[in-house]
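Shown next as structure tokens: one chain only, the form predicted alone.
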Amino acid sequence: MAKKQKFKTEVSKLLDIVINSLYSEKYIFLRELISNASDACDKLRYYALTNPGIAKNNGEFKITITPNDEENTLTISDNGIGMNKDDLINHLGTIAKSGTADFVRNASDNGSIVDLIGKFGVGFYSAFMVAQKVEVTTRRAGEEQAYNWISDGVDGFEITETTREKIGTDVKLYLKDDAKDFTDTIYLRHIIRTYSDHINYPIVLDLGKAGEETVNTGSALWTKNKADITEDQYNEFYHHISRNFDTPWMRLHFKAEGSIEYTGLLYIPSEAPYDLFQPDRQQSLKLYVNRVFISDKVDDLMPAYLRFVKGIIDSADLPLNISREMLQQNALIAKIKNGTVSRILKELKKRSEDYDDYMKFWKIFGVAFKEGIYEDVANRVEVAELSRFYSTNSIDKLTSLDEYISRVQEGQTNIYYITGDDVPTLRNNPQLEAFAAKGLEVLLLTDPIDEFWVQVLTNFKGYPIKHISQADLDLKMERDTPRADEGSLKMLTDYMTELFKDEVGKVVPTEKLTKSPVSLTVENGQMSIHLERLMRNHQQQTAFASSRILEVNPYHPLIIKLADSMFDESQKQNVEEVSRLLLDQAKIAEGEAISDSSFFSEKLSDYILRGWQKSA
């Protein structure tokens, strides 16, 4: 007798979710199971190119769906690629791997849970919603021994040794009453044109005595004719190849001549993946040779930066029994990439001309976009072009470069920016003051790669790109109002660095500050403030940690204040705390943490305090 193993945690969780979920697409299951068989298909089919054996008598490819009313049980088979014990135990006992928990987290939160069935892998699971039990018998290509796996959805599962004459695997479902339709031929043929039409193999319909019916098209969607293909037809083949669930924010089907000849069929989607930023992550083209498919693992097909981008490229060009290996390092591959990565380019580059639009896909995806400014030097210019930034110009839209360029002051030579954790902050920086007061626009940026593009696109169409800590142009403003003095200011710097030697470098007067007392800045070329927040965020500090400079301003009245009160011996603790406090402001503008919350807010409030009975 079997030994019943548990479900792991999380899967137990997902499961209770999944099955005392209102659904109104129960039809997914159906979906989620043909795919999966079209999958085992696939990678039979690949491995069949190199042991020709693998698949002897196993007939040609097909995907059997039958029915039963009086038992009410609906069968998926396939005569694919089949599984062994540690497939079973591997993939229908645990999910998706480092997704799990996030997958439990999220459905636990969200209304739609046919939308994250897509997005996590876990789509075998989608049968408990019409099952109240489900049984797979399947068997392993190059292996004899077959294997019955049976599971309620609740009390976990048990896996038994079994007979089947070939390999592949039955996906039995003893469907619920509720789920009664799904044995109506009618019905299921209905499902599975609508949904899998395009899957690359026959998809027959059992029909008992009647015999059998091919229920699809099975042609490779990607090879009519654009003008041949429904809207509804494109985005179900989105839907298998994503398995997510949405409608994609834009589609480029396109057949390449020349050199070498390949087709794509490649999509965006209007959702962002759960793993979009994980590091493992790989991307996700399935590639093809003649309608072969050979691998979903090449990661030289499409750059990182574009890792969100789905769908498929078929070469005839490629010889069918190159090994996955062979694939990275491959030629005509990288020529394939350059030339998708050219197509999907100028495609956002047409789409980028609705704001609106653009920015559906920006988004989701801009910070991902944004890699690509760093990573791909071919491109560098053209994925900056079609990046979009906060600035100080321009408060409720995002602007591009070429934007900026356009808006740049007469003599203005450079490009600005500043980089920080948040628009709302960055754009109360004391810093931007100057930058302000003399009309010269300041790029916002917030993303943790924007501290890296700058690095290697140092030059914009003529412009060089320089944070504001860097600018070589003269902030000093006409003034009209009292200016500290030179001598009691020199003492006040003087003290302040000696004050604070244990945090800042120095302390030194500044033009740059129109209303601001202090700000905090770092000496020129060295790694900015924000850059090594991250780094120490990310526990890779500080070998080259930068030196703080706390720039004040002359014509502050408190500075002004603070320098006349160092000739006064009785003002010495209010020179010494209000000092502190300056500083503190200014780590607090720079997203600093400060070195004594108690003494900030201690001071701060007993400062107010004074002033508020003083005007009383």
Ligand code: ADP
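Residue numbers count along the first chain shown, from 1. Take the two forms, find the largest set of C-alpha atoms that superpose within 1.5 Å, and that set is the rigid core. Only a predicted model underlies this, so the values are computations on that prediction, with no experimental measurement involved. Compared with the form predicted together with the ligand:
Core-aligned CA deviation for Y495 between these two forms: 2 Å or greater. With the core held fixed between these two forms, P67 has its Cα displaced by under 2 Å.
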Contents of the next structure:
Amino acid sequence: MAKKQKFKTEVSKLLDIVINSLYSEKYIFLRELISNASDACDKLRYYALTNPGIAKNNGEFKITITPNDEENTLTISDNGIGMNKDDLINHLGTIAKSGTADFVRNASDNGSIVDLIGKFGVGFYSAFMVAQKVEVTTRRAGEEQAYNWISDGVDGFEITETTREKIGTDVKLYLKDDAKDFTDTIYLRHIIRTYSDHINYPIVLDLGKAGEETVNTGSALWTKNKADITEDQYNEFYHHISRNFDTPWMRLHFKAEGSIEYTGLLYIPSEAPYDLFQPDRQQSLKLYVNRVFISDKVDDLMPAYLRFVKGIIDSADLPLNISREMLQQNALIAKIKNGTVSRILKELKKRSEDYDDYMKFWKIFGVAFKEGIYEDVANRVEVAELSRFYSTNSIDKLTSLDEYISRVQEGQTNIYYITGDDVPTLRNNPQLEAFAAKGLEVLLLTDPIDEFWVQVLTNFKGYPIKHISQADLDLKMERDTPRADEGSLKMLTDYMTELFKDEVGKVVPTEKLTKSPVSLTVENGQMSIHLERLMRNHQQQTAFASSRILEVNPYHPLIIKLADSMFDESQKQNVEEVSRLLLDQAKIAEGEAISDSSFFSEKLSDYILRGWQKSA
Ligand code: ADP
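What does the same protein look like in the form predicted together with the ligand, given that the last one was the form predicted alone?
Time for the whole complex; same chain goes first.
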């Protein structure tokens, strides 16, 4: 008797949700198992390209569905790659996809099953929605020994040795009493046609004495004419290849002709994938050669910034027996990539005309997409055109760079931006005061990637893109308010420079502030304070910390008061304390931490109280 092996915790939890859920669309289990069977055939077909003979006597690839009314069972069989003992333990006892595992760990109620299936699918385990017991009999290509995996989906599974004449897999479901429908051939035919028609292999329904019937159309969906494909077929194909179960936001089906011919059927999801920012962010297109699945790991097929695009590329012009390694630097692959990227960008451009619709895409994928400004040298401008940003002049809508340009002021020669952690803090940054006063628009950039693309896209359609600290135009304004006396101001800034020598490079007067007394900035051309903070958070810097500048507003009454007090020995302590408070204030406005918070709060209350008492 084989020892019972326990499921991993997440699997138990997933099974618990699956078995006990009131999820009504239980028939989706069939789509999932057929999908797995189809993948297994894909894998063996590819494997056989380099190992001829491995699938000898295995017959044409097909998926067979055998209902048994008397036993109340349903068996899904394939002659694909099969599984050995390790495969069974690793694949049917764990959840491979980290996103699903995380989701399951956090799922607390049965209602989340709908979400779970919507986002990730539950794959093989969905069988337990309709089965009280599942028995998998399988033999892996190239191996003699077959295995039997059996489980009631409750606390574990058993694996025993068995025999199977050919390679492939049978998944036998012992149906629950209330799942008897799934032995009804009319119902089965209907489910298969609805959800699995696009499958590339024949799906054969075993009608017992009445023989066998191929139920699906069985041709690769992308080879058909667009006009002959229904919306449902397109969506079901998307579900199959992406293992996402939303309705895609965008679909692109095309045939490229010319020096190299290929077909693409691409989708952009409408829901955020869990792995958009995982470090091993790989592209996710599947490559077929003449309808034969080759690989879903051809990195060069799609640039990383478009890694969320799902779908397939099929080309008859690539050699069939090409190795996966050779695919990586193949010139034809590069051509396919360039052509495909252009088409995607063109389609996005069309869709960007409808703001609300485009925002559905942008809110999910914008941050990844913007990496293209940095990464895709050839399409840099197109990607920038398609990007959207927060800005001082457009409050509830994001703006494009073209729209920004359409609003430039007379005489304005640059596109300005500021970077920081979040939009509300940025909007209040004192550095923006003069820009606001002059009506100059500033982009508010808050994603880490923004710090990088601004370094490579330094000019857009004739407008240099500049950080506001590099504003070389004259921000000087006509002012009718008093200004600090030049001599005392010089004394004050010299004094503060000395006082803060460990924290800032220098203290200088500025014409840029209107409301605030002080503001922090960096030396022209140096790393922004935001980038420095990002790098610090990733433990990446110290060596090249930018030198800070504390700018003081010579028109502000507080600065005038300080400057005037420079000659008054009795004010020495006040001058020092107020100077320190001002530096802290500037840091807070930048989103920086202050060095001595107890000093700050104590002195702040002190000075408020003094002012209040005086005015009372
Ligand atoms: P997914 O298919 O999304 O990876 P599943 O839970 O459906 O997740 O399946 C887990 C794994 O089990 C598959 O990735 C595959 O390696 C293996 N598997 C499932 N069904 C079959 C099958 N019919 N033939 C061969 N391998 C299979």
